[in-house]
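In the form predicted alone, a lone chain appears below as structure tokens.
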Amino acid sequence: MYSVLQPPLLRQLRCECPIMLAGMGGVARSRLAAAVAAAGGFPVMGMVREPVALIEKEVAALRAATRDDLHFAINLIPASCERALLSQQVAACLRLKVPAMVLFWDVDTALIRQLRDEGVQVIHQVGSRRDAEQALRAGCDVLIAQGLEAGGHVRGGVSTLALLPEIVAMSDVPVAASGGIASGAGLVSALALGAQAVSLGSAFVSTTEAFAHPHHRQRMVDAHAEDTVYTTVFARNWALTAPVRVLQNAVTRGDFDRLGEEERSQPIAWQDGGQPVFLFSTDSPAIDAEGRLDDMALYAGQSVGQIHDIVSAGERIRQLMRDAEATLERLETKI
């Protein structure tokens, strides 16, 4: 294997491939995380706004499917939930001896320092130089530079190609790249710009182990880069009105903008054991969802045009690594 595909960050993450699972809420649970770990990637589970009982259940399931000493992370977004719930989530992660945490959105300096004092590795996703500076001052161990192309909640307004080298140049800790990457060539490009790993969401939504509904997975496979939309329309149950990137649907087209409050209060779907989902909610369709699934938030990055099939997470990682090696071989071929 090429040495560029074995950057120093892998020792910190204790994994074999420079591929991180993005901590997607509702999608990245234990089954997907375990599959990523088994294939040599770094597993992250998305527990944004989830109850403590689910965190406990998913951590136990991940360790049962892998090993007790697995190095993995839980992803939380402090700005997205009430402080009482956040405190409970953090306390649970510390009690469960979760080895690493991925944080996102506003830089919560007090939380970062608390986690570091407890021996937890802190990874922070940032969308701007300003956020990166704050995260570094707070003592983060790793940064993830998220570009505008990324799916889900998007923090900044700069493309990955422009943001990544700027963050790498000013950072004294390793940097991973996120946004617009779902191929081996994209992985090589990120490494060439100074990243030591890539954090992938869309590439793993379209896998058999994802907790995403088959409708969501298939729409991603069928989509092209121009089929995604950057919007703030999905913010109903979020603590702040934050931009997201999703696949176009009737909601993003504005078909429901003039609905009255009574119509907006009617569920459009049910999931997670029968919980109602409403229009403009941040909820994406989970594997057990029923109802108007295409009117939900179908998170997807501009990398969807690089995704052509639904495969296992292990096969996705193998595809990426094979393509990365083939890309490096082409680049070193003499003209």
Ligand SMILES: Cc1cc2nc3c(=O)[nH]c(=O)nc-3n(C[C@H](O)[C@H](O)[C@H](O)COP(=O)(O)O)c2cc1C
The other form holds:
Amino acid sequence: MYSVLQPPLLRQLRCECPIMLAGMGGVARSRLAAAVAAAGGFPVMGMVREPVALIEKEVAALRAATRDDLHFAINLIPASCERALLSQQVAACLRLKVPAMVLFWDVDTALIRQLRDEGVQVIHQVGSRRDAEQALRAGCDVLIAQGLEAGGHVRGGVSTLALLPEIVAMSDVPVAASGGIASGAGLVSALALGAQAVSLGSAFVSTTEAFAHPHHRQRMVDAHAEDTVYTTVFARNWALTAPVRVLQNAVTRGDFDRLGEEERSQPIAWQDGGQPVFLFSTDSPAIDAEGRLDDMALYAGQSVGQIHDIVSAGERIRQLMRDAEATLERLETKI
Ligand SMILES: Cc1cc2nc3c(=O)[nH]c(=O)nc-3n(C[C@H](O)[C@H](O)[C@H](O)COP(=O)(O)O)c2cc1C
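Structure of the form predicted together with this ligand, please, following the form predicted alone?
Full complex below, order starting with the chain above.
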């Protein structure tokens, strides 16, 4: 084992590999988080705008599938959520003694201080120097530098390769890298640029334990980096209009731009036990989704070009670590 694959952050995250599951609403639930934990990665569950009952259920399921003292995080995006629900979610996480939180988008200083005071480890995903400065000033324990290549909601405008070293240079806490990484060689490059871990979204969507619909997983396997687009078209039911990276589909091509209000108000799919999904919604197709799945938000990073199969999350982590070791061996060869 190369020492570079065992950075000090692993002690803070209490895991064995420098691979974090990205917080992904509707995708990263207890089944995926438990599989990531079992393989030595850092488990995170995406609970953005989810009701308290689901948080309680998923935390209990994760602990039952792993152990009661598992170190894991819940991901919330304060700015995307109504204040009343956010307060309930935070209260539930504190009541459940969730040990860590991954936050994203606008930096909520008061929330970060509250969580730190309660002994919760706070990890913040940032897309710019400005967000990083605010998150550091608020007292975050770990930063995740998210580049423009990332799948899902994209905060900044700079690529991972350029953003990461700047965030590392200004940060007095460990930094993980996110966006465009789905290979061991990608992991090694992030470590070379000063990251102490990678936070992977797309690489884990395309696993057997993800809560994503098989249509979404297969489209990711079939896609290349150039098949993703950066767009603001999926804005319905978020508290703000924010850019996302998704796989191209009829919605991103503009096929529905001229639809009237009447047609826009018709559901295009149903999921989560029969909840309607509308055109331009931020919901991606969940495992039980039925309807026009290809017209939903199919979040994917430019990293999709490095994903060639749907495997278990454990196998994905083993593939990445094997590939990282092989990359380091190759780089070390003297001439
Ligand atoms: C399907 C999907 C859903 C996502 N949902 C969230 C989310 O709920 N909260 C969040 O902080 N980031 C979310 N992201 C962004 C990830 O945290 C991460 O920045 C991104 O996946 C990194 O790029 P990659 O997909 O190339 O690994 C999502 C990404 C994907 C692919």
